[in-house]
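In structure tokens, the next block holds one chain alone, the form predicted on its own.
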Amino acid sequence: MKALITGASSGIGREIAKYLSSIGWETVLVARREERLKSLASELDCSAFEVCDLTSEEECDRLFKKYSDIDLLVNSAGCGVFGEFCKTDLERERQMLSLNIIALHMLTKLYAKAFVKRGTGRILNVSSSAGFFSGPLFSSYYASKAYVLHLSEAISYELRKSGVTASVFCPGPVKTEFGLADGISHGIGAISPELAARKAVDGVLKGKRIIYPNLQTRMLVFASRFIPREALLKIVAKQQAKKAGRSCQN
């Protein structure tokens, strides 16, 4: 079994590729960072590794039409930029954009197709419990992760009776390498990276469609339903203002 991992280079998409090798599947890591990803392959047997930019459409069809055998698809490259929405850079927001969106869009679109046509394949998004929520201080990086949320679900019903499944991971916190160019840090609760890949992987592989990381997190996205609207931004402010050292004015 062959699985492609996109943001291999880092976080939890490096521990979903060493989680997945340690049990037996053959991994292809895409990321941009050349050094990590060799380092990485050397680690894991019957590993190949692709630099590839996601940014760009003519590469996220490159890698497609290169990685077109593959059982596993895990959209885990992602990224995010802080700041209220008035003050952030629009060119940043953009890369943003396209990755967390645009080439996660595209990748799944293009082997789910190829999966109904062969009958069998999974499909791992990674969104997070960000994509439940509104985000003030973090608008862009929430909204992304709604869309990939709701494409996920959607698409997994739709799926139901073709022998293919796509679930979506919704973790909290996790202790990566996320956010700290902007000075973020990582919340209360963060769990580690592995754990994270491991529940991850358990749950693509029962065929989950929303996969929770622990119970903490599930309960949190429960609990939300019965708060208001206005409650919730605030709260939310509140927690990013925090996790960045600032003051919140509401």
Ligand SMILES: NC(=O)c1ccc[n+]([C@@H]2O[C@H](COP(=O)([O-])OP(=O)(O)OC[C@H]3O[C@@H](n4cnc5c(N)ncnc54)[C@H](OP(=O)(O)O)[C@@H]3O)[C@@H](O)[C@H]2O)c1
Given for the second form:
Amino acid sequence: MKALITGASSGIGREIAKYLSSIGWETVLVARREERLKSLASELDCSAFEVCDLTSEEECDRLFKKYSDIDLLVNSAGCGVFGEFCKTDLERERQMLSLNIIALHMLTKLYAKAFVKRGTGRILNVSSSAGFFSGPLFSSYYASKAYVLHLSEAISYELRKSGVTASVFCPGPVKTEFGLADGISHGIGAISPELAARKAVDGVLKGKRIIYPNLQTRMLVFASRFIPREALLKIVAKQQAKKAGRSCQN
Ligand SMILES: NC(=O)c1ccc[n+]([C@@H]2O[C@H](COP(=O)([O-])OP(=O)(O)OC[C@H]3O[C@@H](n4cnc5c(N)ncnc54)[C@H](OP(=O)(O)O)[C@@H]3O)[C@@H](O)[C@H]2O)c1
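Starting from the form predicted on its own, produce the coordinates for the form predicted together with the named molecule.
Okay, now the whole complex, with that chain kicking things off.
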């Protein structure tokens, strides 16, 4: 069995590649940093790598054409732009939306169609617990993860009789390089990328629709249904301000 993993040079994607390899899967590692991919590929059995900037639609097409024979697609590549909406850089946000939404959408569609034709295949999209909320100070990132969550959940229902599964992974904070460039800390309760990877892979192999890494995250999402939206906005805004070491007004 063969998996293609985006975002495999770091964090959750890297650990997913290692875990899949440890249970006998061939892997294709995708990201921009060649040295990291090369070094990981040399550690793993039966591993190839592909240097690819997924913000380019041509690159997404090329990837699909070159690796059409996979059994599992893992869309883990993602990034965030932190700050107040009126102050963040539009070009950085455009890049983020190209990666978190357009590239994930394109790869999901290209592979889903091919998998359905074949009658088998699995897709794992990495969203976040952020996908369930609106996120002041991290607004477009939260919105991009809501897109991933809702797209994946809907597709998984459409595909339920096709032999193909789509799963969406929704972790809370994970100790990776994510957000470090913007000075964001992971906060209390962050889990290791190894644990996140194991839960995500075990979930997708069981064909689960929504995968949480632990009970706390599942309970947080469940409990939030009973909190008024106005109050939730304030809670999330405070939480984000804390992570960035800022004081939160209101
Ligand atoms: N860490 C958390 O707290 C957390 C929580 C919930 C959800 N998530 C989600 O988990 C996923 C993985 O994040 P992570 O925590 O593992 O972060 P990470 O350590 O920063 O990894 C991000 C990965 O995306 C790749 N990437 C970034 N831009 C790319 C581009 N233009 N083209 C191709 N690859 C690109 C990076 O590789 P290169 O730089 O080499 O290209 C890297 O491999 C993301 O979708 C994130 O939203 C993270």
